[in-house]
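Encoded as structure tokens, the following chain is the form predicted on its own, with no partner shown.
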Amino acid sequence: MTDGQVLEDLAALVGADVVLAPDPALLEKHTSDYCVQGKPDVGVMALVFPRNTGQVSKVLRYCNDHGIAVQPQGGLTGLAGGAVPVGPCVIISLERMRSIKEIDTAAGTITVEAGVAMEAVQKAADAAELFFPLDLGGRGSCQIGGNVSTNAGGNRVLRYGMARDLVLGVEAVLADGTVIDALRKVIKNNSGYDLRQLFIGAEGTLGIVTQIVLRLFPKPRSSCTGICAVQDYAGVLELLRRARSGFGALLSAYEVMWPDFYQMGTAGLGRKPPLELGHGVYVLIETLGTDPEGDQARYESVIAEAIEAGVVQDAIIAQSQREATELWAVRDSPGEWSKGIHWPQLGFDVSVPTGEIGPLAEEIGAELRRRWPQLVSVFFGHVADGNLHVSVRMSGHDIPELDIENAVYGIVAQRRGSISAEHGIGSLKIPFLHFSRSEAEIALMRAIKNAMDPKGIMNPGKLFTSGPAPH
């Protein structure tokens, strides 16, 4: 089929203001995530902004029936190119579809469009005196339906879970456009298979989340933040026993940052270091709790403990949240990176149990420095629930990325890690799938998308190399 004979089919069956050509400016924009530059020649045959489910379903039913593959779209905030078409496609973008839909107080739950940002879903829990926990620096653009086809992690994966374990229920629209309607707000459903997992994670292989049941929990009174500098990988994990037994169910997030990192988050950009440059480590440390004073004493006690210890060697704790956001700057220093400082960048998002963090970094380092000393690495994450970033600058050599990317994976995969602990493997991490997975897990993986998605046009070229299953 032409392209315009396509373009004038979904017109015709979802309404002309819902079907876009593929002009320039739209291909610019609908074509990259954050880290992938796609091709805007790539044959994108239109691009469709549904306004409801229904549309999504006729789109796709469309498109299924004839062998048309499908790409669907968020916010465009991804890191490992999973939204980023890679052959002639039809791309589906949820953008329109922004709705609130229900905030129920009672169950402590919102549910919502695909749509719908991150920002905006925080700050409807927020007037209704509840609160979503899901936080990650793209906050303001990211959408709840890419945030839940990735599985995002973010800041306080360590008390609240992954994106997975804040979805209650999902609306999704499968390959062929039947609509599987799991919208429902218990927490407790043993009632067979767990279907809305099915899409949590699938990067869109297996259909497209249209709403979300997510949960909610109770808004935190206080939140007390500070810096501690510590000596070593063994002080970040003495300080995270205490900071476990200290604060309890208090403690949200535990943030490591390696001495090279916190100097580009800080002197790097032009900031004055919260603490002095030098030390071993710098661990960023966030409780969230219901008694202003006496949580702001108990923070305070708790890492006053550990300085007389010396577990602690220096440590800052913010008095307001002007200081707290100042903070965590240091920490979400990555988003300034492209401005020039360690940009362009190959990042690693991996995972091992959080006691082999340490000797993880300390491997990975020194494997690239024996091979390419002039390589200029950094490392941090969110430690406590054994995420681990690595960020290598590419400039300045040309060295290719597939060694550095096999040399660092198979450190990994000798710990039995994971290559993606939450950024997902879109297309860039499909070569080294087998790194974390089994041929028999990726056998049953495969199985799942060919009974779902025979056709394979649902996100091709993704998690799996393009094309459904064989037969």
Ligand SMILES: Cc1cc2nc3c(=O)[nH]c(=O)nc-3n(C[C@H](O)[C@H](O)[C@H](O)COP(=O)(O)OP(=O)(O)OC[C@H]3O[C@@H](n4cnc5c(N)ncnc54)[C@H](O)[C@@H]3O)c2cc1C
Second form
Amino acid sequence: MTDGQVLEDLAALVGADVVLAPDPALLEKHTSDYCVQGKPDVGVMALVFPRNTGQVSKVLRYCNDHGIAVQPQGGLTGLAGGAVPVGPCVIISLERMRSIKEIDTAAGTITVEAGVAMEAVQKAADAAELFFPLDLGGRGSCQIGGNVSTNAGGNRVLRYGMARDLVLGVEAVLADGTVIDALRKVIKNNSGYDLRQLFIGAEGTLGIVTQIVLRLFPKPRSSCTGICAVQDYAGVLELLRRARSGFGALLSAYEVMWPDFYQMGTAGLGRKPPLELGHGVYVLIETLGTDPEGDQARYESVIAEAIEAGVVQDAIIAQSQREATELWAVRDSPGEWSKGIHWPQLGFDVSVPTGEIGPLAEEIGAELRRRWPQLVSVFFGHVADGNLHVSVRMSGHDIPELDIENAVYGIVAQRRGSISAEHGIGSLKIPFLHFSRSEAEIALMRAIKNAMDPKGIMNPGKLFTSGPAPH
Ligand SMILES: Cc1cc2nc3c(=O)[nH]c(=O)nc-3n(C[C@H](O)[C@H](O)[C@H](O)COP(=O)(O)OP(=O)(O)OC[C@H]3O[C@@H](n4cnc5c(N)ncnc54)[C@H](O)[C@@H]3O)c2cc1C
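Switch over from the form predicted on its own to the form predicted in complex with this ligand, please.
Time for the whole complex; same chain goes first.
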């Protein structure tokens, strides 16, 4: 079947305005994500921009009937190459499915199409005096369908959980075009397998998510943010203990930055460091509450007590939203690194229990310095969630990335951690899946894939080494 025939058939099925030919400008945009530069000449047959679930279903059924690979795409901010086509395919981009269907204040839910940007969900919730807590640096571009498909985490997992914890219902289309309508608003539903979970974190390998019911929360009336300097990782853990007991349920973020990261996110970007350089470790702490005056006083007293006890060496507490934004900018600075200071980078997104994050960072740092002393690496992470990010600057060094990856993931595996805490496997981490998953687990995942996508058309070349295992 020729590409021209596929284009013609799809246009006849869903309309010529929905199906575009792969011209160079479109290919340039739709063959890369934030991390992986794909190949525009990979063999994209058509780009489909459906306006509704019915059109997604028709296109999938056609592709399944003809054995054509399908590449689902959201906002292309992914960090594992999951949305980047690796062979001939039809791209289905959800960017035209951007409707916010309903906000139910009694149920505390918002029902949206998958192509709605994360930030648009946050704003819609805010306008209804409610709060959608999922948040990360790519908020303006990433889509909620992409967030669900990667089970995104971000800055407030500590309090509200990952995307998985925020999804009540899902509508998704299987490879053969079958629409699975699990778009329910109920919290309690023990009527058999929880099918919505299959699509969350599946990276588009089991179907296309078209609509989602998300949980909303009461809108915080107060937000307190500060950065504390502590001596070492023991200090990080002691401060976390104090923050948990002092702030209780108000604690919403506990972000740790090792000195090299802090230097790069401040002076390295021409920004005045909020606390001076040279401390052992820096911790950004955020609380969200309902009593602006009381919460700020409580925040200041918990930090003051930690200073008095010698746990915190120095601290800065934001006195306005503008100051809080400036403090967060230090933690969110990786979004600015592509301007050149730490680029290209090899990024790691790993997890172990919180108490082991400090030793893990030390062990990885020591191994990298021992084997490749010329490399610069920085450490930071959502430590209360047990999530460490390591970023290694690769420019100017001719070191095989695979060697560095095997070294880091080997250390993580010894601690029974995960090689992908947040970003997914995509195409980048396929060779390392076995560091985190047993053979039996991978076999079960393949069996699920085979059951839901027997021809292996959904996002081939991602998550597994090849398509579904042969029957
Ligand atoms: C500056 C920056 C900061 C970031 N910070 C974080 C962070 O803190 N935590 C975190 O978890 N991630 C983070 N990310 C990664 C990224 O934003 C998330 O992975 C995001 O959830 C991807 O959404 P997207 O719409 O861009 O998806 P894409 O990149 O377009 O796709 C990602 C995967 O989902 C699949 N997919 C997309 N939409 C659908 C759909 N509707 N149905 C089925 N499959 C689909 C794709 O095939 C692909 O496998 C960050 C990215 C950037 C650029």
